[in-house]
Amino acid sequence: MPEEVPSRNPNRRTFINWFLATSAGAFLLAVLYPVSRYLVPPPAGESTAATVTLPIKPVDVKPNSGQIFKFGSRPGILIRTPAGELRAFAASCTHLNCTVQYRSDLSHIWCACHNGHFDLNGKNIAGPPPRPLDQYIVNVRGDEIVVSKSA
């Protein structure tokens, strides 16, 4: 194979090989660029609202109980403590993102996936969760419950 002899003077063969390789490279880029951009999903029209009015009336939340509500595209949990106070947290467990629930028998928040426990302030008290739940601010305006992200 004579063209393998290293030569300082570019000959016809090396020029054509170079030309072919760069064309093929440019072609690949021209295909891969749109495809890779296509595969990245556009930013979703996700609700970024920092405040949500719940479809739940304050009287419907009995002491020592809890309910899940929609906060944007994520779940939140509204609880009434045995003492009668309303509190709200992000309902996504800080361990692996399962949705937590209120355990009336334990009087605190619990995650069923890996047995994580949170107290009435959202603090992780037992099991694998590494962090407390994010707490929201609850305002009761007459018949309405308004939950907002703490600033």
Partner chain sequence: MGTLEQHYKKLWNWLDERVGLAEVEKLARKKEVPVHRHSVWYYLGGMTLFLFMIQVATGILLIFYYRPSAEEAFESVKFLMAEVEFGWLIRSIHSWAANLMIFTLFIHLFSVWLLKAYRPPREITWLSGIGLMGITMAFGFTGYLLPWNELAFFATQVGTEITGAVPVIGSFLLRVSRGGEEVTGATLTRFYGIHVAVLPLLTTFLLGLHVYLVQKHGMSMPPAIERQANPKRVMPFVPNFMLRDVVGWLTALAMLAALAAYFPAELGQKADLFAPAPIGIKPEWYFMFMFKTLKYLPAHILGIEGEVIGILGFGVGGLFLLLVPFLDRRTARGEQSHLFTWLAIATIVFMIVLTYLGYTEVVTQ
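Having seen the form predicted together with its partner chain, could you give me the form predicted alone?
Chain alone follows, minus partners and molecules.
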């Protein structure tokens, strides 16, 4: 009796195995791609702005108060100390980048996310922030406030 030679034409079982393997691969790709994009965010470009003129007039900033402003793509905070001196810092907490705010009742900068505290020089004094806030240079030119990154 002659031996049967396997047919070169794909049969139904081969097609179904190929189809299932392709479907499983497509499913894994459809699940893993968004998860990987979430876990590895795209790099955020640093703002190229070195100086910003604030829309705030110096007389509008009362002693022992603070205001948030935009420095390029990041928030900044402008503070007038109880003594009347203007200071500016990056308003992103050095712990987890939450936006900080000025607390006039405590006379220092406070991060509400994890109760981080910074003094009026930007130094971390309590809570989990690992380092001080980045300080900016403040110049008053007539009726304008100009904030610059330090050199």
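Note that the structure is predicted; figures quoted are calculated from it, not measured. If you superpose the two forms and keep the largest set of C-alpha atoms that fall within 1.5 Å, you have the rigid core. Numbering follows the first chain given and starts at 1.
Core-superposed comparison between these two forms: the C-alpha position of A21 differs by no less than 2 Å.
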